[in-house]
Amino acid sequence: MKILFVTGEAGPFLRTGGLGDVSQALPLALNKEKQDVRVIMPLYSAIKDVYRQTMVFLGSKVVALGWRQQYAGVFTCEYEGVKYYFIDNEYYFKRFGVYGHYDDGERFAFFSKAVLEVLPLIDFFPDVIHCNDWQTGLLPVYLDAFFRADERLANVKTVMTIHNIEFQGAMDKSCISDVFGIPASHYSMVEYANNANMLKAGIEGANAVTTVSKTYAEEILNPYYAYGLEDILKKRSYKIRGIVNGIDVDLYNPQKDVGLFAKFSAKTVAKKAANKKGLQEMVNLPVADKPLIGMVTRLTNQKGLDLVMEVINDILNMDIQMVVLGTGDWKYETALTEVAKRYQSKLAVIINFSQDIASKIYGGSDMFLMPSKFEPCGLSQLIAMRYGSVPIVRETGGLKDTVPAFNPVEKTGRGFTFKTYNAYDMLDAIRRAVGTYYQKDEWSAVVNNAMSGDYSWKTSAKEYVELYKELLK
């Protein structure tokens, strides 16, 4: 099969999130499955030149957008063994940050349209345009609205996955005919509670809506997860399934991290003691063999960041130690900065996002904390779980897919859980963790449970490739 792969962002030539890790390792996964996959995104200014050096310019488009004629080159090179394009125009992609700017609903839109004119150019018909988040979520809507009379486009499928539903692309309702130039026929299509929806978009014009994960497949049609798309969901709920990401098991291989005081596998585990050293004299804390929670997260309310810091005084008056790295609200900064002051001895708070410092947490950590309010797959736990930090997870997501809790008596499972989003219920998980610990016949089992998990694309690659073959009989 011909897959071509829609994204707003994949490694390794820029990635923000979890988006961009999914659109590097998915790719190459199904070209392991023998599929001709290919990725396109937008040429961002903030792609590093040790890859733009390798690229080579195809051509160029004129791209109707709306009363607006855009230009858009594309550029191509290869990455471990998978083609990549990338669409070009300076006035849309080369700025300062990749999201976030006033006329993102008109950025994108050209983007996802440009990918559909610059076909031809590339000499690539795919059979299934697979699509991510709401970056991309108007390519399924321009597909029939302009280029279904096309008979090289009259029967290419469209798949969309919901990353986050969070983030919806929700603009003023103006923009579906002004800027988007969504014709008459298709404007419903786009307009969702008086605005123009992108995601909504997306979720309406695929022939099928995947997930991340097969619990958030069933969250989202509850209003607490939905964000506002509940209704749309509901009606569309016969074409969404939900498929667990992976994590690539190369990058992320302890035998192999670079960013280790002390390389190790699950059969020489007790080499992760030297990382434990390594990680609390790095961070000032004492040598001491006592449990040691590591956090690597965004400082948000979704990760549960509020749970932390409601009972954050009774976890430090535990006998533990505790290592928080990451950036985000600056309340959550700034109030885990003046606990870490006052707890010297226990806590390391480093406001920051280091690739090298999150290796060390991850191979030195005894455990990993993760509560999300919501967690769509969530990639740190997996990452987590393959270094032998046992996770302490709410029972949400792709958290509860990928984190059986634990059972001392079968020794089976592979971390800690909790169900509701309430902060005791998180400190009665922490106290199992802590406790199990000091259980060392307990405690090296699910270390052993953890370790042993296939983490790997392998599984969902293959599951993707059966959903493009039912959309394609």
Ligand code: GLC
Second form
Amino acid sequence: MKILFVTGEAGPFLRTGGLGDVSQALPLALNKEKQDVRVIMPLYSAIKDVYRQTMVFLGSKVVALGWRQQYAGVFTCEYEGVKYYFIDNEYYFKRFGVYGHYDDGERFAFFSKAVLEVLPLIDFFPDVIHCNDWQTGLLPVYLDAFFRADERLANVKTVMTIHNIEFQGAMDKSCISDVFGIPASHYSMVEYANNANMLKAGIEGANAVTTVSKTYAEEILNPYYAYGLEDILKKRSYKIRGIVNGIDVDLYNPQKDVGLFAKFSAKTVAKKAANKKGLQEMVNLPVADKPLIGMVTRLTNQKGLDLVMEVINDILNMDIQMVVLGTGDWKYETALTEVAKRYQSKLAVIINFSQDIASKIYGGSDMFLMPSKFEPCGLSQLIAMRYGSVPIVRETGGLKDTVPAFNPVEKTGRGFTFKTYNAYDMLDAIRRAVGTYYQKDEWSAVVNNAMSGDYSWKTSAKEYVELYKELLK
Ligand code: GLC
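Switching forms now, from the form predicted on its own to the form predicted in complex with this ligand, please provide the structure.
The complete assembly is shown below, putting the previous chain first.
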């Protein structure tokens, strides 16, 4: 099968979050399943020279967007056997930061249409176009409105994956015809709740909609999780399914990770002690055998930071240590930094986004706290488990699907969980984890269960292949 994977970001070229991880690892896994998958994304100025130097210019097209005529150059390169294409337009993509510009709607409308325009140039006519998040939501609509007459694109099927429904690309509805250039025949696909809504366009237009875990696929039919899209999702529920994310288990591998103080595996898990010591020294915490709780996270409400702050004194009054790495909302950055000053021997806070420090926390911590309010899939808990850091999570979305609760009698399960979004329920889960830490048999069972889980993309990549095949029947 020929699959075109369309995304706003993909590692290693550019990554701002989980979407960038998935857009790197899933195509690689599909490639291993012998599918001809290619990835296409914008050529941001933030992409580093080491990668730019490997790119070859293929040509350019003019893309009509409303009344505008815009240049779209195409570059290509290969990375780990996967072919990548990049849409070049300096007006749209030579910017500081990737998202968050006043004209994001126009930038990604341009990108989505340009992808379809340049297919003849790259001479690739896919069987399936796999879109991701709101940035690519208009693509299925453009396809139907402008490209079906080309017989090479007449039968192509589309998939829309929702990685996070909070971000929808919603803007003033005057954009629909003026900026996006959507014809009257397709106007209603893009309009929602008296706005333009790019994610909703993708949900309407795609042949199948997926979310990144099974539980999240159910949750988003509920107003608490749907950020206003529940009505359209309920109507389209027949074409929605959940396929859980994996991680690149070669990239996130404690046996190879050069960021660690000591490499280790499930068999040599005792070496985690060296990582813990290294981490404690690095962040100026006393070197001691106490439960060490790690967090590597965006400091936002989604990630449950409000719960953490509500009971931070109770947490730190336990005989534990805690290391937090992340950036995000100013109120959490400052509040955590303040608390760390009061609990210097217990809490270390690093306001940063660093792969290297992240590895040291995954490797050196005993527990990994992730009390998300909602979590479409979550990748950090998977990485944590692979590095023998036992997750403490709320039972939502992908956290629920990937972290079964530890049962001390049966010695099954991989983490400590709580259900209701409530700070004291979270505190209780932390207490259970800390209590178990001192039961050496139980603790080594839960660490071993966490480390021996299969978090690779293999099973899920096969599920995507099945889905593509169903669509092509
Ligand atoms: C988003 C979600 C996260 C998910 C990731 C990749 O970042 O918030 O839960 O793991 O996308 O799908």
